[in-house]
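Form predicted alone, single chain, as structure tokens, below.
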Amino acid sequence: MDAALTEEINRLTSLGLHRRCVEGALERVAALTLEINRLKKTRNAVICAHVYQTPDIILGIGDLVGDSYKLADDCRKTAADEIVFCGVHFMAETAKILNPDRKVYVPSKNAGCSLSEAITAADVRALKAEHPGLPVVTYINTSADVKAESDCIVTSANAEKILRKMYAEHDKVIFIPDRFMGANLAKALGKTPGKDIILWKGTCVVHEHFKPELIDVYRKKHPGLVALAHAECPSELIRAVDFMGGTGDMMRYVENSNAAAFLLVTECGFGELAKLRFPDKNFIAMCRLCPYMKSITLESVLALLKDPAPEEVTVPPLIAARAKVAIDKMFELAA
């Protein structure tokens, strides 16, 4: 076996990839990660990997790893010429808006998002016409066109903090597009949907299907279990868990807790990453796969690096300029 390939296998093994969540032989994966890491250096490219990606992508080739907020913030600081975004399209658009002079790519034509597809710029304009003067607070899981119609962007990591600041200046706000997250935030803030906070009808294809009755089933089977759920889950499920937050919040909770077991109610990739980071902690599986995130593979990343042109992400300059105002507002209020 080639010495470089042997070294790469050893590197991946040291990261725990020999234990779980790698399709096929580790040798095949190592051959792909070795070539990808070689090509990204040649191109002066940085690979962003969202925590919902598979561990072979996150640990094997990821340079910047995190949730939507962290990756957006990290992209502002990169010195790379190119950004390869192993996430979904709206994340790559955000990276392009923040890095207009860099090439940005997504290694899959199918990396969409049900929330992003749930609302259009025309829908936002209609909402603003129906509720004149209200600030539009928009979840980052939206298109650049929708961000351009917004006053401030939020992520699951900072939405509650930013909304508290918005309510210090406004009695009522529009929150789009996730109706479940909006309802969960309304409860946390003591606000009433339809009265103090105007919501849209969007939902996440992953989080909308979790069943709250299963939480009690798991608690009975695993005494001392702590249940954590993403804020995109339905409110009846959130009422049944111990903690609600974004993936970054959930990971910090796990890190700082000695619970007997952890139930992570979100996309499966996050649970696999948690298992690799904390191999001595007990995790109980209750997850769903995101078909958009999982459309990205090592093979698709390698194909992109060999011929990136078809997968380049572009945002019209006027749209990008307006959207950046709302994104910058997020960074300001989240500080």
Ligand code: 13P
The other form holds:
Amino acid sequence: MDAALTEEINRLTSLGLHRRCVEGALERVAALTLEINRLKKTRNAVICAHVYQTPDIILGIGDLVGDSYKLADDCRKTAADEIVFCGVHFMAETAKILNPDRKVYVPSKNAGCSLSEAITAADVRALKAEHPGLPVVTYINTSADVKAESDCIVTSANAEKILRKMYAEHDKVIFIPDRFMGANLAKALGKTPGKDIILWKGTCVVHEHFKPELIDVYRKKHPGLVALAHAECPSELIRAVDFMGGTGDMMRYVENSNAAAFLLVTECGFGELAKLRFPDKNFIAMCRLCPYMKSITLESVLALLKDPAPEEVTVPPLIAARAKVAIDKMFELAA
Ligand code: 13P
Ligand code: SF4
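Let's compare: the form predicted alone is above, so bring in the form predicted in complex with ligand 13P.
Below, the chain from earlier opens the complete complex, with every other chain and molecule after it.
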């Protein structure tokens, strides 16, 4: 076997990736990661990987890894000429808005998001006309057009903090597009949907289906279990768990806790990564796959690096400039 391939297999093994590969698959994965990492250097490209990607992408080729806030922030600081975004389209659009002079690519045409598709810029303009003077606080899981109509962007890592600051200046806000996250945040802040916070009807196709009844089933089976759920889950589910947050908060919680077991209520990639990062901890993944995130593969990344032009992400300059004001407001208020 080629010495470089053997070395790559050893590198992936040291990261624990052999534990999730069937017989012979690690060699195939190593051949792909080797070529991707070579091409990436030649192009001076950086690969962003959201924690819902598969571990072969995150650990094998990812340079910047994290939740949507960390990835947006890291992209602002990269010196690379090109950004290959292994995540969903709205994340890549955000990277482009923050890096107008760099090429940004997504290695899939199917990396959408049900939340992002739930609202249009025209919907936001209608909401503003219906509720004049209210600030529009917008979850980052939205298109650039929707961000351009917004006052401030938030992610699950900073939404509560930013909303608190907004309520110091306003009695009422518009929060779009995730109605579950909006209701969960309203509860955490002692606010009433409809009265203090205007919500939209968007939902995440992954998180909306988790059932609260199952949490108790797992608690009985695993004494000492701690249940963690993403803030996009329905409120009945959030009431049944011990911790609600974004993926960054959930990972930090796991890192700092000695709980007997962790029930992770979110996309499956998160649990796979947690198992590899913390092999001595016990995980029970009550998980679902995000079809958008999972439309990216090592093969699609390699194809993109060989011929990137068809996968370039563009944002019209006027939309980008307006969206950037709302994104910069997030960085200011989250600091
Ligand atoms: P995070 O910002 O928590 O990573 O969430 C992004 C997302 O799409 C969750 O479904
Ligand atoms: Fe969108 Fe849900 Fe997938 Fe996150 S998990 S990218 S919110 S569809």
